[in-house]
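Shown here is one chain on its own, the form predicted on its own, set out as structure tokens.
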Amino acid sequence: MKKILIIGAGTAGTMMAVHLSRKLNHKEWAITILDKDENHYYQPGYLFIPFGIYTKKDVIRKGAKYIPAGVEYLLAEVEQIIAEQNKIKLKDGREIAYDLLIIATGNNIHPEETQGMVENGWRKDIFDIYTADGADALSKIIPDFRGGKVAIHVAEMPIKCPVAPLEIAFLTDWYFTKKRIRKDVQIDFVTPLAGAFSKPATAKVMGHLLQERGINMVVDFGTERVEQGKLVSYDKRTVEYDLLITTPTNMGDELMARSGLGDDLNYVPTDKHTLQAKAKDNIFALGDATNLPSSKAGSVVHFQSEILMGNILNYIQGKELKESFDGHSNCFIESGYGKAFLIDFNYELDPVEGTYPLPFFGPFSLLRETRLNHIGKLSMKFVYWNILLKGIPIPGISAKMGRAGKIIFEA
């Protein structure tokens, strides 16, 4: 029997382990699963912890319940991936043969690759919001803030979920303004982009609202150091804070670095359409894994999952791997006072305004901000645990970015 292995059983690993379960014979095939971490995160609902809408609880569930039947799951950490002789070795001795390996071990924050941001201030007045932890930690601080100065922060990029940093800004204004303290409020929104977000009419919609909350964007900002309250950046710019809402520097596993399937920030060089890793025919990567210029978002890892099980079958039966993935991503940006966006994009078609996820019938618009938008983000929760992981097929929307319904004018 020949056996399928695949490294990390977050969203990415189990969506995969559910496709293949169900088209593999499994008297021909047998799947394993592992990852080092037996909780399952929910993690866009991280952003609603500080403000008191989840808390932890919400967004952790057992990680074996979503593992489909038939599936092997196995709790330990991976010491190396030996490519050349198709097994792993584990951080016990044990060592597991593969004949095809599925890379999807994420990526995490490195606040330490910041010169001073651990040291001075780190989970006191510095805090993440990308982690369980970190949001978590914000959560029982902010409620007391009374006032000063609050940077929402990007060390660098790429960074898991890119539009998260706005969404925290916007929603910190709307928690003071709840609160009644918004004028005693400075929110500065600090990013080494050259705008608010990396698509430019994206960009242009979100720093008008920046503007409009008076929320300060200060724009091309390489950091070199954290001192205590402050950003310095490369060109000895700086922004005082009192508090720190910051991404840190985000990097593959360092099982990567290990085993030599990684790139400097320890992502695994992947086809960008085909969605194999290019160290080794037999081995496949997806999600934050990879080092594929898509989004790094949960409908992205959707969306690869549905491409990468076509072309695993297509590899299995020695047949040509198609380049199907076109870098589709959606995401709704949360916005406060009760509304959102919505943008759909993919390598080559930046967001535009117009109905999803049907042509003219929505019900969710396009690059704009509307209360469905918002009931459609905080809905996901529901649909996360419920329907994405168990593999159902949610009608009308395709791994596929469509253009139908969007407004979009040719060059």
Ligand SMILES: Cc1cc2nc3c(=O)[nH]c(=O)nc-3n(C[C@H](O)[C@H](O)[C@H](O)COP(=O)(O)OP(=O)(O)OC[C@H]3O[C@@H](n4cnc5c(N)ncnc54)[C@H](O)[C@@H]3O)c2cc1C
Second form
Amino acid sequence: MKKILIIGAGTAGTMMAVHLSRKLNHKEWAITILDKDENHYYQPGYLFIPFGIYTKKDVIRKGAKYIPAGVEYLLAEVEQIIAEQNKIKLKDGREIAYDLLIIATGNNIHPEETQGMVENGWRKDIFDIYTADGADALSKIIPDFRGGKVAIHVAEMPIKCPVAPLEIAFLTDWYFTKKRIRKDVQIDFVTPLAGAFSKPATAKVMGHLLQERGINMVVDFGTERVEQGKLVSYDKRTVEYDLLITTPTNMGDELMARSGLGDDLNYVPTDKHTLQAKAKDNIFALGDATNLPSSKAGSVVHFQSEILMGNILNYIQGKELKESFDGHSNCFIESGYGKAFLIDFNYELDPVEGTYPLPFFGPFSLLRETRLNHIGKLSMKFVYWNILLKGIPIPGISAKMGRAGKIIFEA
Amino acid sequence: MATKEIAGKTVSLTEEGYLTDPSQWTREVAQAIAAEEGISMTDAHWKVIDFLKKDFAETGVLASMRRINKTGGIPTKDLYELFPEGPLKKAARIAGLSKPTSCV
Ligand SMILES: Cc1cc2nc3c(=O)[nH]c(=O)nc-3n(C[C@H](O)[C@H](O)[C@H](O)COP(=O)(O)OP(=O)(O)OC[C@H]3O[C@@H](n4cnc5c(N)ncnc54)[C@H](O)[C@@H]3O)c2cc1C
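Counterpart to the form predicted on its own, namely the form predicted together with this ligand:
The complete assembly is shown below, putting the previous chain first.
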């Protein structure tokens, strides 16, 4: 009996467990999945917690519930991957040998990477929306905010769900407008990027919308440190705040540093098309844990999981890894006032206008603000728990990006 | 893409002035590009450029400011002083590498 081991039972690990349990011969292969956290989080839902639309309960489920029958689930933290010996060591000292390893350990925020961020008001006047606890803590103080300066901040790229800070800005504007105190609230959007987003077509649309909403953009801001109530950049600019909603530096799990398998941010160097880890041919990686230049997003994980399943079958049959990931990503961008955008792009193409998933029929509009896109965004919670995690295919949505029905500008 | 005479050498450039063919890079070309950016090269500047080129040769990707700091031993603060306003963009251009793409 051979063994496939998956580290991480989040979006990526769970999807792989589902695919593998369907496609592999259970007489030949034993599948084990491990996670250090018994909970599985619907992370896109964090965004809605501070504004009272969701609570923590909406976004947390027991992880084991989503692991298919026939797959062993272990609640344990992996201490080290010993790649040369094809085994892992758990924190409690146990060792597990594998024939094939899938790394799906995601990433996490590291406020301590920015000087002063933890010491000068973390969870007092500095909050994040990148953890359930951060979003929950913010939801407790934001109703009492009576006016002043709110800074929406990104410390360092890359971050997961790179549109989330924009969504936070739009929802903050909407929230204070609804509370009729918008005129007393200044909102600054502070980013290390040269514009609102890294892809030019989206940056332009989002830049206009920020302006329309009276949100001030502060670009090329390389954050050196956080002082009491103040962000300071390397080129000595400052942004003052009463409330800082930050996206701290994102990093892969420290397991990679302990195992000598990570880059400077603990991401696993991975082939961007085949999803095989550069370190060894029986190690594969997907999701937020990799160093791929694709977005770190759940939709991307979904597309990658289909490609990876194909390549794992190729690998165990001794064939060439011919399934190739194209960087396909799509993402709803919640823009407040009951509306949202949708963008769809890959390694080569900038987000485009058009309809999705069906050419010309939609129902969703690309790179345009509509109510239906917002309904799409809210229905993702149901779709995530009940369809995506269970590996039920959605008609019209495929791993490779389609071009029909889109107005394409070559990036 | 356009070609241009820089430091007595004909080089191909992107619209934004980045070399398209790394083999056309020389230290003189680098110096001339730096001058266009209003930078006169000192040993401290060269240390950054040499690290970027060496690291690119090894990894195939442009180092991030974090990597220049952690692996190259050059503090980010110094980078901003050496190459004001967009250090990585300027240093990459002077090193004859392609424009940094911030990840999406
Ligand atoms: C605020 C926010 C908004 C978002 N919005 C969207 C959106 O609108 N659309 C979208 O597509 N995506 C969105 N995302 C991104 C999406 O949630 C992630 O990209 C996706 O969940 C990544 O899946 P993953 O499996 O790679 O990582 P995760 O789901 O984070 O799973 C990693 C798992 O590995 C486990 N693990 C890590 N290290 C170890 C170890 N050493 N031992 C054992 N277990 C370990 C962790 O406990 C975790 O359960 C958003 C994310 C955030 C934070």
